[in-house]
Structure formats: structure tokens, C-alpha cells
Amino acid sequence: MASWVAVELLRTGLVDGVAHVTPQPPLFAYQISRNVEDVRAGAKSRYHPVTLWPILEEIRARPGRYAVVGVPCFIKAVHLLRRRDPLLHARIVFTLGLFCGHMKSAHFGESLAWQIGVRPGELAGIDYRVKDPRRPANWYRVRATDAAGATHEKDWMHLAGGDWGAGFFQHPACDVCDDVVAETADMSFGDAWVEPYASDGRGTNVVVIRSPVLLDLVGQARAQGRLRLDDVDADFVARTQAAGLRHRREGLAYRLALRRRHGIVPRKRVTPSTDLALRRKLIYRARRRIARDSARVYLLARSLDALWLYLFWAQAAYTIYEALAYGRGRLGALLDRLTPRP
């Protein structure tokens, strides 16, 4: 849907360019696409850190109307810049947001690639979500391309760090973020992680429209039979992102309480609180530890050329997290008896 809207904005002349993330050396970067073909060629999920700065400079340098696609923190940053910069305010006319669980460091993709046979320094390309209509959409599969052009692929579930919710390589700033659905964007797009949509290998989007112009754009396409969308309520949208919202509400309140002991606590929509079940506290602590230590252990393993070191640590850390979050294994059974899941 994000690509469809971007194409439609260009096709109807509402914008002259769309800023979005595309494959570029060394792996990904923002570019401004000024035709439909380039937008479509750049369509894909990119779980990779990038910077907005080059395209902001291009927008300042070249007159026109632009749409910017980004995760929640990027879209909010764009609005804050627009507030201070009259030129950006005039030229960035639409923001298209992507639902977000958290941001990963570049080492996340590199670690997946190393596990399937592409060594650090040899990674020439990566597709984080290889699409296959015959498989459930939530069975993520990664494909990495090495410097010689050979491809290697494997399901995330069989790789260390493949459980997104465990927090491997999470950016530290994400610990205090409370925006899952890109609330400041004119239109937001996410995966419909509820059945029967989650099992549909073609993929299904859930969208939130906040712009009258975009609502009219979508409405016309629906009336013409060019889009198939079902109206849903806010509760449905929340259910599709239940885990992320829990982490950014209940979990955020607990993380803020932990930060209060050690330093500055940002003001968020939830207040610091430790009033939750012990099992939930342990889960949030495990995620924080994994996010922090995954980068450290991986960099050590990388410097020693010892993938086994990272895998050994990751398996041990994930076994504990898996037992806490899902009650799996003997440790999980023991924890279920000692600290029942709420």
C-alpha cells in the first residue's frame, strides 16, 4: 500500500518526488524517485539504518513538492524540521509512515548474512523479507548476496537473532519510544498481524489515513475498483500491533522506572511504573540485556573472526528469553510454575 500511494501521488501530480529507501551501495540509502518505475523498483522492507540528511539537502536544492516515507521517529523528525525550516515546510507536502517495532543496527543484517555463509565485508546485498505466496507472511526469510554474486537464504526462525521481539541489535533510543503506528504521518502502513491475514503469503496491510487529501485519493480508487480495502476500527488496528503496543506502553512504563534510578527520564504518555507481574518485568529486562549485549558480543566475535562465539552467547540469551516469553523448554516449564504468565 505504501508503494501504491507513493505511485498514485506521482501519477496524479500531487508530488514531484518521493523520498524512500532503496538498495544503494553499500546496502541501502534514501533516494528521491521522480517517476513511477523508480518508486516500484524500490518497493521492499528495509530493516536497516539510514540517514535522511542527503535527501533533505536535495529537497532544499531542487524546487518541487515531495512525499517522505519513513519510520515513526523519522517522520516526527521531518515535522520538527518543517516547523523550523520554511523551505522544507513548503516542499514536503506528504509524510507516509511505516509501523515500527524498533530499529536495528547494521550489524543485524550482517549477522544474519554471516550465519548463512556471507562473511562480514563480503555482503553485497540483502533482502530481509523474501516473498513467497505459498508460505505464511510472518515466516520471514532472508536472502544475502555475496561479493561474487552468489545468493544464500534461510528462514529467520532458524537464525540467531531471528525473533524480532527479543530485541537483538535494537537501537538504544527505541527503549523510550512510544510511537508504533507513525502517529504524526499523513498515512501509516503496517502488517496485519492477525488471522486470517497473517497466514496469507501475499501479505496484507493495515492502514491509517489522517489526511483528507489521501482519504479522497484512496476513496476514489476504491470506488473505481482499483483498491480492495475493508473498513476496520481502531481496536482492530491495535490488535494487529498488540505486542508492539504492549512493549511501548506497559514495557515503556517499566523501562522509565528503571531509568529513573540512573539518570534522565524523558516525559512520555505513560508514567514510570513497576506495577506489573514479575514475569513481565523479567521479559523486559531480558530484552534490554539482549539489545545491549548483542552488539558488544557480535563486535567481539567479528574482530576475532569467531562466529561461534556470537552464536554461543545468542543461543544462551535466547533460551532464557524464550522460556520467559513463551514458556518453552524445561526452563519455561519451571518458570510457569514459579511465575505464571499473566
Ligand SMILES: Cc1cc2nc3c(=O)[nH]c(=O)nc-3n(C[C@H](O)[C@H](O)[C@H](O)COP(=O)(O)OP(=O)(O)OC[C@H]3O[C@@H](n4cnc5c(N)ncnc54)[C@H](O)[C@@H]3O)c2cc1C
Second form
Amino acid sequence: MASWVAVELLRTGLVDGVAHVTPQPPLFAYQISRNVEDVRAGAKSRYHPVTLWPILEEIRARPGRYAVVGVPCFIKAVHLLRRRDPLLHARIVFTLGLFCGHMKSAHFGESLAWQIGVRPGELAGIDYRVKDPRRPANWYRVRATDAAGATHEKDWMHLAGGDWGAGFFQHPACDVCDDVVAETADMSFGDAWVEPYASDGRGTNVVVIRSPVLLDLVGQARAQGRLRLDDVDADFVARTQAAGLRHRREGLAYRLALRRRHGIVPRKRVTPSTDLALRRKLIYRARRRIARDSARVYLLARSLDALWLYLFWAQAAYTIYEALAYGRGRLGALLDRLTPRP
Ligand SMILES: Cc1cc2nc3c(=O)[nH]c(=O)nc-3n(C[C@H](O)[C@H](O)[C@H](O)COP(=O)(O)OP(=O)(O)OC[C@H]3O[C@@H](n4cnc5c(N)ncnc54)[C@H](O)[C@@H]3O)c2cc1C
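Structure of the form predicted in complex with this ligand, given the form predicted on its own:
What follows is the whole complex; the chain from before opens it.
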């Protein structure tokens, strides 16, 4: 759907270029696509860190109207820049936001690839979400391409770090983020993680439209039968992101309270608070620990060329996390008796 809107913006002449993230050496980078084929070729989610800087330079250098696709913090950054820079203000005319649970470091994809046989340094490409209409859309499958062009695939759920919610390789800044649905974008796109949509292997978007022009564009396409959308309310959208919102409301309040003890506390919409069930506190602490330690342990494993070291740590850390979060294993059963899951 994000690519569809970007294509429509180009096709109808509302923009001359779309800034989005495409496969480029070493793996991914922003590019400005100026034709429909290039926009379509750039579809798919890249759970990979990138920088906006080169395309901002290009937008400044080349007159025209542009749309920028990005995760919530990037879209907010674009608006802040537009406030200060009249040229960017005039040229960036649409922002298309991606819902976001958190951003990962480049080592996330690399660690998945290493586990399926592509060593660091030999990774030539990665598809984080291989589509298979026969399987539920939320069974993520990764495909890595090595330097010789051979491909290797596996489901995330069988790989260390493959449980998104556990926070492996999460960027530290995401710990204080409160924007899940790219609230400042003209239109935002996410995954409809509720049934029956989650089981539909083709994948289903949930979208929020905040721009009258885009509402009109989408409305016309619906009327012409070119686009099929069901009307849903805000509660439905929130339900599709229940875990992300819990992490960034209740979880954020707790993380802010923990930060109070150590110094700087950013001002957010939620008030710092430790008023939540012990089990949830432990889950948020475990996620924070996994985010920090995955970066460190992986770096050590990489420098020693010892994948086993990372896997050994990841398995241990995840055993504790899944016991806390899902009550799995003997430890989970014990925890369920001591501190019930809320
Ligand atoms: C880091 C990250 C975390 C996410 N977390 C969630 C989540 O918690 N919940 C949820 O519902 N959805 C999340 N998403 C969004 C989801 O993965 C899809 O991107 C979204 O549903 C749009 O899908 P689509 O099929 O409409 O996009 P497509 O039609 O495939 O188009 C995607 C567009 O986004 C661009 N793009 C891809 N990756 C990036 C990137 N990193 N930065 C900027 N532009 C990019 C592509 O170039 C393309 O133009 C996340 C995405 C990212 C990148």
C-alpha cells in the first residue's frame, strides 16, 4: 500500500520524486525514485538503519516536489528540518510514515544471515520478509544472498533474535520513543496484526490518512474499484499495534522512571511511573537488557569469528525472556506461580 500511494503520487504529478529505502551496496540506503518502476522496485520493509542525509542534499540541489517515506522518528525529523529550511519546506510536500515497533542495528540482519550460513562480510543482500501467500503473513521468513549469489532462507522464529518483541539489536533511542503509528505523517502504513488479516499470507495493511489530498486520492481509487479497503476505527488500528502501544505507554512510563535514577529524562506524553505489575516490570527490564547485550555480545562474537558465543548467550537470554513474557518452560511455570502474568 505504501508503494501504491507513492506510485499514485508520481503518476498524478503530485510529486516528481519519492525518497525511500532501496537495496544498494552495502545493503540498503535512501534513494530518490523518479519513475513508477523504481518506486515499485523499492517496495518491502527494511529493518535496517539508514541515513536521510544524502537525499536531503539531493532535494536541496534539484528543484521539484518530493514525498519522503520513513519510520516515525525520520518523518518527525523531516518536519523539524522543514521548519528551519524554507527550501525543504517548499519541496517536501508529502510524508509517508511506516508504523514502527523499533529500529534495529545493521547487526540484526547480519546475525540472521550468519545463522543461515552467510558469514559477515559475505552478505550481499537480505530480504527480511519473503512473501508466501500459503503461510500466515506474521510468520516472517528471511532470505540472505551471499557474495556468490547463492540464497539461504529460514523462518525468523527458528533463529536467535527472531522474536521481534524481545528487542534484540534495538537502537537505544527507541527506548524513549512514544510514536508507533508515525503520527506526524500525511499517511501511515502498518501491518494488520489481528485476525483474520494476520493469517492472510498476502499480507494486509492498516493505514491512517491525515491529509485531505491523500484521502481524496484513496477515495477515488476505491470508487473506481482499483483499491479495496475496509473502513475501521481508531480502536481497530490500536488493536493491530497492541504490543507496540503497550511497550510505548506503560513500558515507556516505567523506562522513564528507571532513567530518573540515572539522570536525563526526556519529556514525553506519559508520566514516569513504576506503578505496574512486577511481571511487566521484569519483561521491560529483560527487553532493555537484551537490546544492550545483544549489541555487545554480537560484536564480541563477530570479532572472534565465534557465532556459537552469540548463540549461547542469545539462547540463555531468550529462555528467560520467553519464560517472563509467555510463561514458557519450567522457569515460566514457576514464574507464573510466583508472579502471575497480567
Ligand atoms: C524498522 C521498522 C519497524 C516496523 N515496525 C512495525 C510495527 O511494529 N508494526 C507494524 O504494523 N508495522 C511496522 N513496520 C512497517 C511494516 O513493516 C511495513 O513497512 C508497512 O506495513 C508498509 O508495508 P507496505 O507493504 O504497505 O509497504 P511497501 O509497499 O512494501 O513499501 C514500503 C516502502 O517503505 C520504504 N522503506 C522500507 N524500509 C524503510 C526504512 N527502514 N526506512 C524508510 N523507508 C523504508 C520502501 O522503500 C518502500 O517505499 C515497521 C517497518 C520498519 C522499517
